[in-house]
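Just one chain follows, in the form predicted on its own, and it is written as structure tokens.
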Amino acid sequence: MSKKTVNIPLGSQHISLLEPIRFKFTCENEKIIGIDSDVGFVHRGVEKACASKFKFDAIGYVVARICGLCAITHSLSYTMAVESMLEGEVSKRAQYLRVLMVELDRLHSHMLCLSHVSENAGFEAMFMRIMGDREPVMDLQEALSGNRVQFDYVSIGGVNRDIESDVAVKVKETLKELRLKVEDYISEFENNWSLSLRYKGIGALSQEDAYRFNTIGPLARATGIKTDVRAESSMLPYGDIGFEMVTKDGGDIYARNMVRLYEMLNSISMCENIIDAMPEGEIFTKLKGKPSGEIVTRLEAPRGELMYYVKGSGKPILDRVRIKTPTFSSIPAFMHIFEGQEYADAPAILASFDPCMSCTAK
């Protein structure tokens, strides 16, 4: 059969894309032999605004609007940076409440990714099922924070809202039901042809290439690399609440799905442990002064390491706020994985990356 080279665009608007991103695939017959990408469709100038328009104590609420899937992680990363510069102590109760919200963020973000992977496999019923099961998680976040998507929950010195006893009971009940559903998801993703055999060996990244491209998050852990900021930083009490790192071998779509599914089980366990061992005390400590100096903070967002660089000179307006997002860090690995794959698998591979353009272009 003669070989024919064609260029096929995917995006910036496409049914397989949750957000605007453009790929241009160069294909030889059905095989992808080259790829170009453009991720700059939603630039909003957040970093510049944070260093020119807003005082430092308002920026935590600004960066919470970067992304609807990891809003808490963004606001907490920035807030922890400022708290370190002010040399302030945050109560243990506030730290537990912060982690509770971060892990609920991870739960509904992973569920969105898994539902999207199911949809790209043609398993529309599974997509609808997971999206429906995701709603109670978002209800919990609303009950805890007062908001459903973008949360003004974390403040410099603590959190803005304590957990009521009836909400704590609701968290335990909802997560107990969710655990059973996730265990059922695992059975489906392991045994259903569309979600297991269909994805084994597809979109694979070797561990050697994962190291070479500095891959992070579930993408790296699906190759067997033990990397997770939750295990590498002591800024949050993950060591006290039962964090367990999840890794799988294979580096393909199937392995990435399994990493996310088992991370959901661990997130549920951690949230339950937080409720059971919630420390007594205040949820807010007033910190004085203005940030001076520079600092880098890291947190494990649902897609991997989220890094904030903050620089201040003792003034209300900061000198610099720089945000390095997980999807941005993973783009070189994304590009490499596509090469040599069948074009028909491109939407499923892309969904398994779980890219977030809102975070990336901010």
The other form holds:
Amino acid sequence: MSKKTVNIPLGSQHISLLEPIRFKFTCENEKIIGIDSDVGFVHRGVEKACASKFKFDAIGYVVARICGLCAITHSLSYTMAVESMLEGEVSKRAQYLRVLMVELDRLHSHMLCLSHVSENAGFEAMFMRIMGDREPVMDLQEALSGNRVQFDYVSIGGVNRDIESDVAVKVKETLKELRLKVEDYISEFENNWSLSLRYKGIGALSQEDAYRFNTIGPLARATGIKTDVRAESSMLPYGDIGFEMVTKDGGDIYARNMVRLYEMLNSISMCENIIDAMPEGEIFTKLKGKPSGEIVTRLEAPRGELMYYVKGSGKPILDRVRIKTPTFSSIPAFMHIFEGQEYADAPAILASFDPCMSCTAK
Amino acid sequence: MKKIEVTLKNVVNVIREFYKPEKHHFLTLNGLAIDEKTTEIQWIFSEYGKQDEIIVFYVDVTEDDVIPSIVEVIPSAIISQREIVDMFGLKVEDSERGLYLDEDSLQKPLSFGCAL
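I've shown you the form predicted on its own. Could you give me the structure of the form predicted in complex with its partner chain?
What follows is the whole complex; the chain from before opens it.
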């Protein structure tokens, strides 16, 4: 068969990814040989708004609007940056509640990714099952924070709502049931042909390339790289609540799925430990002053490292709020992985990255 | 956060000598408007496995300067460089415009004096 080169777009919206990113593939017959990306369809100018329109104590609520899935990590990263600049102490109880929300967020975000990966494998029943099982996790977040998606839960100095005893019981009961479901997913993803053999070796990234492209989060850990902001930042008490880093080898779709599945088990354990060891005390400490200086804070969002750079000069309006999101960091690795793959596998590979364009086009 | 000042002439060599792919993680390239003419450009790194280790190389530039590309040392930096071109309207070697912004978009959205 003669070789024919054609240009095929994937996106700006595609059935496998309902978010606006466009990849422009150059294909030789069925094989992808070249790629470009365009990520700016929903650019909203949040960074500029944070340094011109809003006072520093309101920005935590502004940046929570960047993303529906990881709103809590955005507001928490920013808030921790400001708290460091104000040199304020946050109570241990507030810190535990913050981690509880972040880990619940990771649970439902990973479930969303795994359900999309199942859908791309043609396993519609698994897609529906995981999405259905995800609902109770979102119900927990609603019970804790008052909202299912945009969590205005974190504030400078602590959190806005304490955990009620009946909610604590509900968290433990729900997570106990979820653990059994996740163990069942692991069995399916390891043994079901559509989810295991179908995805082994597809969309693989070598560890060497993972280092070369500075990959982060599940994408890096699926190649065996031991990197996780939960271990590389001392701002949250992950050392006290049973954090374990999950790594796998292979760097393919299968390995990425496995990293997410085992991380879910660890997140469940950490949430249970938090409920069991919840410290007594206040949930909010009033911090005085205005931010001065500059700081970089990092937090492990479900998709990987989320970075905030904040600079203030003692005024209500900050000089700069820089947001570096996980998907933004991962795009060079995405583009590298696509090269040489079959075009037919592109949607499945894309879903396994778990990209978030709301964050990227902040 | 440890800040190290560099110059446009030596930044690539400084980063080449500093950066070890299996030791350092390149977070991003950051821009900070100092005044109407000057922008501070920061190359931000962390270290794998170390807690709270942030290293920042920085240099002040104007619109007339061309910021050298570090893609030869860190291939993934291309996306951060393209972002700086779009957001600040600055020139970065080998980094084209158009990652975020179309031709008809507002120019330099993060620089001073622009409409949001």
